[in-house]
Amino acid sequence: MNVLILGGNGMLGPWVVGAIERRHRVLVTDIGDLKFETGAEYRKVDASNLRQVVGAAAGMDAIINLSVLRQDRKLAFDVSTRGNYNMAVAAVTHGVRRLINTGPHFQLAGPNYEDHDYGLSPDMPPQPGSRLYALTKALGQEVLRIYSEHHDIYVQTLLFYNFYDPVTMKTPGGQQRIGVDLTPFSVAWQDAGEAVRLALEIELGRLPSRCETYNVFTDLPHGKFSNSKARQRLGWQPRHFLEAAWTRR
């Protein structure tokens, strides 16, 4: 397939083209220069702009939004929300009927369920409660949702939360965690990309509707959220479990 990428400068970018670019041809693009080594093709676009996503989805198969703001009131809905209305536009203008969005967890569950619930499924009503970066992804969310009511393209969200390397246990931010806490959503990087790949190449006449959603982390102890409809619909399986930071010493 040609796929191409938006927002593949950040963090969870070059563990998804690691996984997809010797199976596909892929586009990565961002706003700024390129800052990991691959053998893909890379572009400048900026998803808040709807003329640049567009021409940069002419001739592919599938989009993968990795694009994010978290800071800025107005930047944090030019991309967030923006962001997957452009991917959608851009969907429907080429005929692209596979879209994949990413995003935190709370934008599904906020302190609602978080804060009092366990066993907590992807395709419960979503509730994000009031923070910036939740709202701001769960409206580009439903942006989507409504698109692939109304096109033929099926969108499929995996939700994520914390990241870990799993040898050294360290965060996206270089903090250590060992013998503590995990949050309840934490994923070793590779296990991520993984995830965005059989999502990728999942037959579209497997997915029950055209909009699709996944909690994507590993396995752990508490049970607080369900990875199972990842592994059961994708067959994705987590390799790393982060036991390192989850069991006391």
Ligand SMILES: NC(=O)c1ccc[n+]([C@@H]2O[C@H](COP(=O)([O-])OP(=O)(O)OC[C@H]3O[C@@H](n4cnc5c(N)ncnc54)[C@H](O)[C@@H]3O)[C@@H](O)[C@H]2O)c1
Second form
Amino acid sequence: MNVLILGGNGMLGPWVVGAIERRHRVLVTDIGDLKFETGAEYRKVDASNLRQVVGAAAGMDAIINLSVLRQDRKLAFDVSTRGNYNMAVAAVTHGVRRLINTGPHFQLAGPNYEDHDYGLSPDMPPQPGSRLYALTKALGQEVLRIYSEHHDIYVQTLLFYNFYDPVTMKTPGGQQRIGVDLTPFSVAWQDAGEAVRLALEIELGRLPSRCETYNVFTDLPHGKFSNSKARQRLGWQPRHFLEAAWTRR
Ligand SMILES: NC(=O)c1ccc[n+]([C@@H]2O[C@H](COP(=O)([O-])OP(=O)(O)OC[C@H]3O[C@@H](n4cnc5c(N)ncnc54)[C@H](O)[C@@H]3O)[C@@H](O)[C@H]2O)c1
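Could you please show the structure of the form predicted in complex with the ligand, as a counterpart to the form predicted alone just displayed?
Zooming out: every chain and molecule, the one shown earlier first.
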């Protein structure tokens, strides 16, 4: 497949590119200069710019959106919400049927859910709360859901929270302390990249609807969330269980 990646220069980008670049023709895009080594083509594309996204999507079979802007009010809407609108318009313009969206788990399961519930599935009604990051990502997901109702596009959204290097147990936020409980929505970078690959390669006819969401975290003892949909639907099999952080000696 010809695959366009938006926002591919961030933390997750290299893992996604690593998982798919030998199997597909990948065009990595982002706003700055390329920050990691890859044999894939690279181009500067601003996800908030409709013309640029439509231009980059020509001839593509799939678009993966990894872009995010978390803090600034205007930029957060421009990238995390409008970026998805631009991706949807680009898909319809060029007949790209396969869209992969990403975001934090709290764009679906915001503070209320997390405080009180267990076994949380990705098919529950969204309740992102009012934080800018969660809200702009949730709105972006809603734009894609509505587009999938009106156009022949298939949207799969993969939700993540904490990423880990499974050897050093480092996270983007710092070093996980051993013996201290870890967030109940954690995954190794490699396993996250593999989940995106599986969503990219799943036969569209096997999806129960044109808009599906998955919780992507490894098997953890907490039981707060459920990852069974990613396992069953995508055939995703996490390889790293991050036991060092939750096994008591
Ligand atoms: N890193 C985490 O801890 C974490 C946790 C949960 C979910 N996620 C989700 O995973 C996905 C990937 O995030 P990440 O960890 O790589 O984040 P990141 O912040 O490292 O990377 C985001 C990328 O988006 C790019 N970007 C910003 N504005 C852009 C624009 N206008 N046009 C194009 N690109 C733009 C940035 O340059 C950056 O390379 C996002 O959907 C994010 O919400 C990340």
